[in-house]
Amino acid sequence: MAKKPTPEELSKINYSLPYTGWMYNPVEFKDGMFCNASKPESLNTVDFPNARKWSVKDEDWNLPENWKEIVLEGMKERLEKYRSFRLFMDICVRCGACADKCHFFLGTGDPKNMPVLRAELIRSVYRRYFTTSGKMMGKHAGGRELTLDVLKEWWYYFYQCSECRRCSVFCPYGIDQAEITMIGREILNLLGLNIEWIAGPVANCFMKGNHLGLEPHTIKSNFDFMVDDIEEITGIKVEPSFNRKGAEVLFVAPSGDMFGDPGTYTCMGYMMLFHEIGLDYTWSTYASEGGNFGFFTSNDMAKRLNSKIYAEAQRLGVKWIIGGECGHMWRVMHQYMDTWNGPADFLEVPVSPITGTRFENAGSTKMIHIAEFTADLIKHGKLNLDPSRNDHLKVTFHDSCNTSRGMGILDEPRYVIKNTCNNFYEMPEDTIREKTFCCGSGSGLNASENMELRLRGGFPRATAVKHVQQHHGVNMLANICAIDRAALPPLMNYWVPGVDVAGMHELVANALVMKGEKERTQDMRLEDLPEKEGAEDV
């Protein structure tokens, strides 16, 4: 484990160039900056090519002795597949609008790290073996060689880009950088070259259903805490039902929100609010993950997991679908599923039964995000909430990358806390919405040993956070993504001590006020709630 710097340190960084060109400057494999090799055992499980031990840090990475031929071919054969992907390519003009939009840039100053000259280091082998120009005139056009070094470049820097999709913003030609790293991760998966923080969570997704691997007992086991917890808080003993046959609705959550803190205090706040309204919902143990991680290997991979959930809603009979807060599901389901495995037409068009609501836009999925489900029943009167209950915090919002950039969920979250606490702060204005900063750790880098590297791709997010809270006390920064629940708390605490991570439906949950509850002392975490100290149940 590399030694983490102090933000004193990190924070100098030296945005100067090198004085030779950057097909002159090999890689430097530096500690903290990247994630360890997948394991042979991860990569068998789905029968991904080339499972074997090896190290990033060996000079021998154990690839087949054909390896420059796979790579080439892989790459024609997404050339003539993907139309996109060849437009990329050829469209560039490297005007450097993105430069200086990427966090991983903003936070290491590595040149290679702008959004261009990552895609340059693909672009560059595309010029040299499938352009006119390229085999003609090699470096002179700008194409280069692949070589071993080349590769292990790739490796290095397609696994230091969070997929965001913040550069494609910014882009005058339209170009979605996130697409070149993805097409470059899935040719380096052609050799086996995956990321264990990936390729184990997608084996486990594929072989349990979700990617820690939890047994339906476990599951059940970790649901019965929270429930417990819930009695304690407001004296009400929900009842989550699992693998029921005939509910309307099925509820697919990301699995760390059953796992792990803060997203168990959203899990509890999902339950609570079924509870309420009286919603006939299952949950599944065996479609227990709304995520993607296979999303970050290949298009293949993406699609045999995202068929899961829909051969559950099949196999339980429900009538439509209900997402909990999750980031690369929403961009999976709305911009893939079809093509991958839908439309979806054994389900309904989600209707609310409680405020008949029709979902138009969930007409093919069949799916919505909770944050829709949420705001509507708010809009509608349906919920009795008290946003005193959240006084104690002063919050803002961070838009997670794939349901705001990617899908457009940027209003109803925002209306469902704004219903819910009364202190609500937004961070500047070019750092939110469609220009959010990611939280450094988003496409599957949320490990440990790459702890620099989130802390550095997360320093843009974490100073806008400190500008909020340093004018206006904030001390809760609320999102929809479980990936960010599970990244951001360090980060906060690092860049911004003293400011927590929370769910959306954790502030719902402390802010619901349940038919026949006692009086409420505690919050979420079973904390007191300061204006309710001394306070006797009822």
Second form
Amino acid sequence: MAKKPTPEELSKINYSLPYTGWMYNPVEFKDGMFCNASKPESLNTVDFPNARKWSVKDEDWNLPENWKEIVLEGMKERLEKYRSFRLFMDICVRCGACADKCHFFLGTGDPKNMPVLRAELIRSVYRRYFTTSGKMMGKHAGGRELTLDVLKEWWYYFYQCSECRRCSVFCPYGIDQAEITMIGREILNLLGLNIEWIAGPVANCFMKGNHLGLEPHTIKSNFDFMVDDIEEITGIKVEPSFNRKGAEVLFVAPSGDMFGDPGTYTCMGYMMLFHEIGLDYTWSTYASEGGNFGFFTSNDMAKRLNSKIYAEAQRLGVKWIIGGECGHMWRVMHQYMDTWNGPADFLEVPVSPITGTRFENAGSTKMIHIAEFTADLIKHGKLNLDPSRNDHLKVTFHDSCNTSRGMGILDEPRYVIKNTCNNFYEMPEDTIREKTFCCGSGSGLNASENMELRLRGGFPRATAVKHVQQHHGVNMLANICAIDRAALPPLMNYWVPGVDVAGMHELVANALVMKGEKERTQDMRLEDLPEKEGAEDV
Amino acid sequence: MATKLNDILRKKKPAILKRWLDVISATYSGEAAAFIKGQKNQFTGPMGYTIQEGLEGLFDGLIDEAPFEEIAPFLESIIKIRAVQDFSPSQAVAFIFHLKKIISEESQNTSDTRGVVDTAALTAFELKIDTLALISFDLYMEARDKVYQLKTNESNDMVFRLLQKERRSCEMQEQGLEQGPNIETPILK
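Write the structure block of the form predicted together with its partner chain for the protein whose form predicted alone appears above.
Up next: the whole complex, starting with the chain shown before.
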């Protein structure tokens, strides 16, 4: 990061020091850069502490008198509990490799959005209170007092990190800023310092099983709409079942797919695929959320929300689970669910009833990603696909942070897309796969009030999309994440007009030639297919 | 003569662009300014790259006397970035005006002119910069309008569902039905 000054710059050096260093500049809350404060009713629903009305720009955040003690005690507890946290606090050498890897820094230019400095916000307090040198020498050992200004700074910047982990890919020590942010947020939650965009969905999910607060009858009625659309497009009536005991597979998707466009087109794709292969599966209106906003508040809350997945699988007596296209859901399922709520001994190792493939990689969790499932079907020639039905699309693929860096799902979606679309173009190497740029709205930051933050954070991703738009005429940004499907449309609208957003299974649904279907004249969006001859049987 | 001035400016292009980039970089904080100047890769340093590419495109367009429609996209790429950053409208577009000062100084500071510059040509050039400034106001407002539109769209999505629910419930009441299964709740995408 540090740049050697040129001789000219050296000769012009200004010896006067700034009034204050980074440690002592109080945070300035800028409109468009933060989300609204959590509401008391949301926190009360899940028994989170210090539920009260407060506003971010208020001087007084209505904190308990002993807030400082709570924070330091919370830090101490987590330093003892999580070795990774203590390690990350100790080992950073400030090499700066991470500094320009954060999409928020790249889009804002705010130095406190450099991962190294974001971590330093909490690391400085760690040094002051938990290291001998810091206790003795204070700021001379990089320590600083925990003050209200520091706390507010934490809140502002830990809710400007989308926990995407791109910086950790470049850190020679493997310091995971996402975990530092998670713990930072967890500590803030001890004081009731959350954002409503997270707290509301957490409360909904706790009470009703999904972030949107959809009740069983609402879910069912939404599916009825989708089933009607599928029939209009294909002439085939699919018959999804709900809460059906004895089904072989439980399917869990992010609830955004059940309700908001373009997620609904992906949801229709799931149903069409399962219908076509005759999978014995059921949806659940209770385990009706694959996502887990609890993951953005605390480890315990995430565990509580996650527990419904196995509980419902057990109640329904299914053999194994498939999960839909979601981002952070998969970090949770892949890396946490087994230790939180497993072992799921009552389930079986997933075996595709169509291909016989045994998914040993899910031998413990008993849950596989639909991209793996569909890629396996295609690999074994079990799907009749007509990719020309997607010829009106020039597609690129955005790797979601959590599925790519969190669990290594890199090739399956590409394999599926290349088999369902004739026009596929990769974005530049530094912006895809493990090095993918975040949508700028992950980890519960996809509210509307922080639109400027989202647009800045999404700028690096948009730049790469613009490149393939200019060079290849790309007009569709495919992805396998529900937050992407909600966050990327406005991002594209601002930076790269003319590029639309689709889930992978929407593309599958367009290309899938179903047994007994009528000649297709429309795509999943009920828009006319430009070349009708592409709709004929293959 | 205009061509002569343009020739001088063409020769002075690296110095002028460097100073112009310095001006725009100085509107960011210290470390970030250094980053912006150092960012040469379109994808790993998109802000610095876009700004540098934009400034060069603008400058080339001006000295090549390209039509404004051809120059505007370069301006747009910079304005769009600054429209969502921490700048007031005047701060966001101020860098355009700085080009006048830089060009005036650089064109005098050359052996070609021996300190004498064709005032008419310079004035004509400055008028073009003024036109760019006017275009930048439009672009800035367009970008801000878009941001508000995006916020409104997201809010509308939520209200739409509420209205849909209300409408359905009214229709049901009119038909003497209880609230049935077709009730929807607001969306939290």
